[in-house]
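Single chain ahead, written as structure tokens, the form predicted on its own.
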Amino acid sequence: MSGFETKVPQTNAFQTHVVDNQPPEFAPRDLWATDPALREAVAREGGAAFADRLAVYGALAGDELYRLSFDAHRDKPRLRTHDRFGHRIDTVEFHPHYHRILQAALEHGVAGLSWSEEVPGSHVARGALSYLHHQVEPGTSCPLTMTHAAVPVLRHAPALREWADKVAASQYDPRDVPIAQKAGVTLGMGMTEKQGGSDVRANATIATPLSEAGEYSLVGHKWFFSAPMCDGFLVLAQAPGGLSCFLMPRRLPDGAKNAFQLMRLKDKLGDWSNASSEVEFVGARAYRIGDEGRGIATILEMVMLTRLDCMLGSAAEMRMALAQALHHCRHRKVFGKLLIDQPLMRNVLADLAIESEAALALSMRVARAVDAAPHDPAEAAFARIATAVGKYWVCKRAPAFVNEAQECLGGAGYVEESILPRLYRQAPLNSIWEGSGNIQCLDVLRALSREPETGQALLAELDGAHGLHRALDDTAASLRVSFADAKNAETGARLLVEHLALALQAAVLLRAGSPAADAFCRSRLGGEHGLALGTLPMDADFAAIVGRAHAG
């Protein structure tokens, strides 16, 4: 043996370094138990009776569903237009985990709780379920939201009672069979056409009457046809009497496939687990809902519910991004101490926490208004306008919020193995879906001009927090002046709606006694804030705000 030879211990072979200073896995994490702001909001807005059920789903979502969601997003849906023998089948294949997640959501009431248990607080509890679910798997939230929102519309058509009952049921059956063979069904939607976009009055799909019982034949197309493997779809088409609403089943009662063809799936920025398609109707059978010419009015009954879910979805994305940032910063050391103890990082995390809680607080307040709307005119008026205000602002805030949370993780937040790139791709969607920002702002102006009770409801909400903070009082006084000229304020509509949203968020936080309320008012209303997150006033109570956000 040469004198220069040495023995290398085999236990250290190929080991170049020790992995340390890394956070543990995020999951399992109980999304209900670790979120005091959510628990308080549910109790405050009338959903306390459902707390045990929410606790069960919060634990499930933060464990099994969180883990399954990664495969559901990596393995995107695939369109099969024909089988191997050449038969037209128009089938979309999903990863099995997509079906498991959708099954869990439906069985726990994410789509049906509001209708299966119509008691005070059920809309609040269902909103909380949707918030918990969307944090881990937003793709399935598309069919869940549409299924939930369709129930009131279907109940107006006695001939479609079976559909209404099965849409409200908490059952999932992914088989492509007629609804008579199913205990529960899901619904998608097809509104948008190439030439019209948000202007659905420009829709060109033709609906030809086939019988006096309300059956029609549809010929035309849809540019965005969401969740194409659902059992039925609400669509808008031009009947002899004008634009009308229809329910189009995927399968006819005799089991035959309805006469529509999926042309392709959209190659989307995000929302990868869910399929969105382009479709052509070639004589598809459909059933009219409501009178001919009243299609928009019929669909508008869904808008309050779908806009609320957009708010809840964006708030959920913020919460998950915040939770990921806090988890990382609680375990990662930089320059000798944990990131969460670094003064500038605490400012960023506290600012994120304030924004997240404000988004949730307003969303749950709107859920209470939706819950009370059928029997309380003042709450109905508030829900009518606050859904548009909140949908605009909460959804607009999500993309920048998620990006800031990514930055807390550094390069790790840009890597697919974390959930943050998925959240970043998802974040812009809710601001586009159900009407983009300008549509929401114009709707607010329309409501203020044509439905004065909506403006009164907003001011009453702000008056309920009068005297609790000078910044809110000053903003409320300014808004009273703005309301007087709202009908002539289209150019400045975004700024008006932004101020409304911030004032409403402040009012909810103040009345709730949230530790975030003072810093929110000073920064968002009082001008003690820069243009970027992480610019809270230096004397804000960072310890209380950040501690509340990562409780548990």
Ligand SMILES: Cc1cc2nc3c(=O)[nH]c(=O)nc-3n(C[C@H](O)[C@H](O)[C@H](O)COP(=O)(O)OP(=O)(O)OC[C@H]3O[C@@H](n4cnc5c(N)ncnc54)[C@H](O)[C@@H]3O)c2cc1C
Contents of the next structure:
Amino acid sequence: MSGFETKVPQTNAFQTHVVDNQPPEFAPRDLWATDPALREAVAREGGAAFADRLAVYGALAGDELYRLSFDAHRDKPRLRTHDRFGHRIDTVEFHPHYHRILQAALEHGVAGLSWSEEVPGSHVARGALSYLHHQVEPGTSCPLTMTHAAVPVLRHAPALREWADKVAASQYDPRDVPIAQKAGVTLGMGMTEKQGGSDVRANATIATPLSEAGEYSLVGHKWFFSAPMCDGFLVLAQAPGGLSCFLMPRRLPDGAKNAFQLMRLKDKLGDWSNASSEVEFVGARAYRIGDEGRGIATILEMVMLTRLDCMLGSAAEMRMALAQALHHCRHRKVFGKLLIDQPLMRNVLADLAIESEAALALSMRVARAVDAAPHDPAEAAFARIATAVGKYWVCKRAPAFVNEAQECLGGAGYVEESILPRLYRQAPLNSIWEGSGNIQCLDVLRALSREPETGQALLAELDGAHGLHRALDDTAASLRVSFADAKNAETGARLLVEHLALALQAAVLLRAGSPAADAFCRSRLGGEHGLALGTLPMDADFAAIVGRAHAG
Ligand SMILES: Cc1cc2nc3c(=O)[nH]c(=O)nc-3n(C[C@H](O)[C@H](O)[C@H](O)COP(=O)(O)OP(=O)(O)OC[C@H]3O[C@@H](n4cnc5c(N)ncnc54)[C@H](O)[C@@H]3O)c2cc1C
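Next block: the form predicted together with this ligand, after the form predicted on its own:
What follows is the whole complex; the chain from before opens it.
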């Protein structure tokens, strides 16, 4: 026997190395218990009575729903225009996990809570549910938010009461049958056409009256029509009296398929679990809501709420990306030390943490204003303008944020199993749909010039934090000057809205006494920051900020 042969290992012949220095699985992770900033925001904004239910959903979302979400995304929805015999069916098939996730969300009130329990704090609590849900499965957030937001519009038509009631019922019934046979319903929205989305006045779909009772026939198309398996859709079309809002059911009361056809599904950058279609109306039956010619004003109530959910959604994407970065850095050693203890990485993580908390804090503050709006004109004015301000800024921040969090994981952050690639593909969407960035900024200018009470509400919010931080006081003073000619400042609208958003975020964080507030004000308002994240001033309280972000 040669000496060479005796060196061959006799056991574990196929083990090439020891797997070491890798973090444990992320899930199960209780998304409520591990998020002090969320728990505090819910309590601060009036949703404390719902804490138990949020705790249940936070645990479910961070365990079962998180695990199921991977397949729901990998296996994209498929359009089936015809059955095997050639009948037109216009159906979209989803992965079974998509249905389970949607069912869980609906049953826990992600779409219906604010309508089933119209008590103070229910919009804040539903917003928090939506935030928890969106962290793990943003695709289903699309039908959830549209279903939630349709209710105030549906309530304008007493004949459609059943639809609003069945949203409040918080049940999932995916069967393609008339709503009289269903325990719960979902709703979508059709505004965007090929020739124009931002400018919906360019809509060309024609609505022809069929009866005195407000029934119409629709002929035309929609270029983007998401979640096309919803039971009904709020649609804009040109009636004889101008652009009007309609409810178009999927199934007619007699069980017949309504006359619209799904032409194809969009091949999207992200949002893969959710289907977005192109649709043509070939004499589809629809019921008018509100007066003819008042379509934009009518549907705006829905859009206000979906825009708030865009903010909450982008804040949720940031939170999940941050949680993943923190999880990795707490377990990964590099150059002999955990990443979370490396000074430069602490700066990155702390900068991400304050951005994430600021996004959440402003979103929840707006949710409180929505709660109070029906009986408090000042809060209604605040909700009106702060939704546009926040939708612009919070959504704008998400893509760069997710990329930075991804980088904290190194190569692992570029791999699907980490969830970060999915978040990265999702992140640009909230700033595009429901009115893209410029549209939000123009809307802020419009509100400032035509509804002066909205500007007053913003300034009152900043006044509430006066004296708490020099950088905020200075910003508030200069904003007061900018307001004077805001209506003529279209070219500079983005900068104005950015400053407004940062000032509002600072005010909320300062009044909340958040450990993130000082670093936020110094970096975002006081100029002590670079263009990239991870550039907080060197004497920031990194331990407190990072510790809070991964507490629990
Ligand atoms: C995945 C996905 C799903 C969608 N689902 C739906 C849906 O279910 N229902 C639905 O109705 N729509 C849906 N949309 C459409 C979406 O709401 C529109 O794409 C969006 O509102 C922008 O409209 P547009 O694409 O026609 O762009 P345009 O209106 O052509 O705008 C292009 C750009 O110009 C900017 N702009 C517009 N006007 C001005 C101006 N005056 N000054 C400066 N800049 C301006 C906009 O901000 C935007 O950045 C979806 C979109 C996506 C991507």
